[in-house]
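Form predicted on its own, single chain, as structure tokens, below.
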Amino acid sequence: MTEQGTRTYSPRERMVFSAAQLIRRDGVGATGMRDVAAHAEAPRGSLQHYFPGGKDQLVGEAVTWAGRYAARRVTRNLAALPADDRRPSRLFAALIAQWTEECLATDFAFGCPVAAVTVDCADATDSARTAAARAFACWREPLAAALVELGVPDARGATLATLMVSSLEGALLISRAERDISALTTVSDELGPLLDAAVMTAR
């Protein structure tokens, strides 16, 4: 989550990435605006010209980049997949590979910006908290349309979906505590079998 690709970015996109790239690292509370604006290297005169509703703007839009951002992923990993092994279970350690390098990369340093605006519940706004569920609805929506392309039936695609992204967070949460990806691992291992067997039970 913490690449941008090769193309420039706006003043204002680079700030949308830094205050999410922030707040997984330190929480809403602990991120400040001038925080971010420094981060994106950009005039700290502009943040309420692209913000001017303020913290609760750039914390909205930070989230909901990263809801976007995790969808995307989740259909590169789709893409990627090799023909002759398409499982749900490939696609689920996918995903959890990538979380599984960056707490490698980072010393387990960065989380979720999703789930550090719901857990920052004192800091957090109702409409941040909004921008969150929606964020989480961006990532299973995809995900549950790539659980029904592999096989899985229409009716368990959503539950399975949300269902993935609740245990990769708790994992995650685990894995950052303990400083170890042996909840990531796990997650990985145990729950490919259930997704895969949704598949074996639709034939």
Given for the second form:
Protein chains: 2
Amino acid sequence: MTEQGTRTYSPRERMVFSAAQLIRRDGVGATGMRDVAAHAEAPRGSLQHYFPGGKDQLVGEAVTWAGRYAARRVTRNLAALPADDRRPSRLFAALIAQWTEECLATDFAFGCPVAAVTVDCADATDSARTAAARAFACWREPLAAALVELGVPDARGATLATLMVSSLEGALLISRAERDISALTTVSDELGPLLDAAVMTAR
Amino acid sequence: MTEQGTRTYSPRERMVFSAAQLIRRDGVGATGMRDVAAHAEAPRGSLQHYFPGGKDQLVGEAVTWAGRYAARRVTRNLAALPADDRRPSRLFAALIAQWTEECLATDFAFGCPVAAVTVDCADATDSARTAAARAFACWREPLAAALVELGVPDARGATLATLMVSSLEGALLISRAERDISALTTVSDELGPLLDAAVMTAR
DNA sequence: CCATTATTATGACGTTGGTCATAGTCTGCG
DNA sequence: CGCAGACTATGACCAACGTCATAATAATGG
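What would the structure be for the form predicted in complex with another copy of the chain, rather than the form predicted on its own?
Now the full complex is given, and it begins with the chain already shown.
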């Protein structure tokens, strides 16, 4: 009721959001529709009303939402870079740091929902697989643009963005399995110089 | 019966092997015990006999097997490197190539079983999660040793191995979602120079 | 105030999954 | 032969899931 800064979300939005949360914690198979409704504090009857396409539709929307969320993180972290030190390595470190904090704060309960959908549905439901592909694209696109803005040559922006997302995704996987953030920090430290070197080659 | 080069596997081994195959294709949740027995052409009754610990035990053994399999791949590809060009980038490219061929040959049906178990069970069954962690360690260890043998300083062997596994794992995820191997080749190409540069710094 | 639509409530159906119980078959050895 | 032990066969149980059918309630606009 109280209309503060954070706007109030509709039940439908909450369900998509909750689906993404549960999926990235438990996987697609272990996430039930009833669980989603309960987690979103939304009526169960609304499921078939808002998502007549069933679970496939809900999973698809959840992963799409996750892709846009990741993209927002990129542009936000780019904007937050200090004016006197805007190197690609700083952007990558900031992104890794955000995931790292999330791991620590939640005791490694959450992974990436896009990864979860890919692993669980890549060979089953094609709609979910293509949604995951779009989510990855939606994530890499602003990242490539950010790299170019930071001085990386156009030709390498996209490939380095792919490398960044790959490393982040893999390190997140390892960190979650090991319940230890060292994989994340290692990737950030090792990849930083490579990213900054790409700026120099523009010369 | 006929004792040729490929030895014959026991029903128990076949079930562990089949479990890994099905898990990396469909995920842990979507892989049923009955499916595993059928895929292994093993009697269903043997499940409770060989795996009294139930599905958890089977999943754990499958991911452990996968870790050892990945480790074997590393040492084998290291040994197969040409004598006149033994750079870390060649080893990484060979590993990536193996996954790439597998993706293409199976129309991107399979991912990594360790990733699947991590995504599906990290927050549920702790035994599976620790098994996945051990599998990652079992994979990285010979990789770090290989890098050192190729001239990488001891201090960086482990961290670069982590970076390699992370990138490979993440690129595999993206490639599977996109049904396109470009993420895998990109990672291989971009990371190669960095790996070789680590040899030079030994000077 | 009514009618039409949007939303929510609830129970049931059919399937599938993991697990257990029980009994059967095979194997080797004394 | 006969009897352990290892292995296999099979059906039942219970819980959970996605989906559907049906009805009730709220919101909206004329």
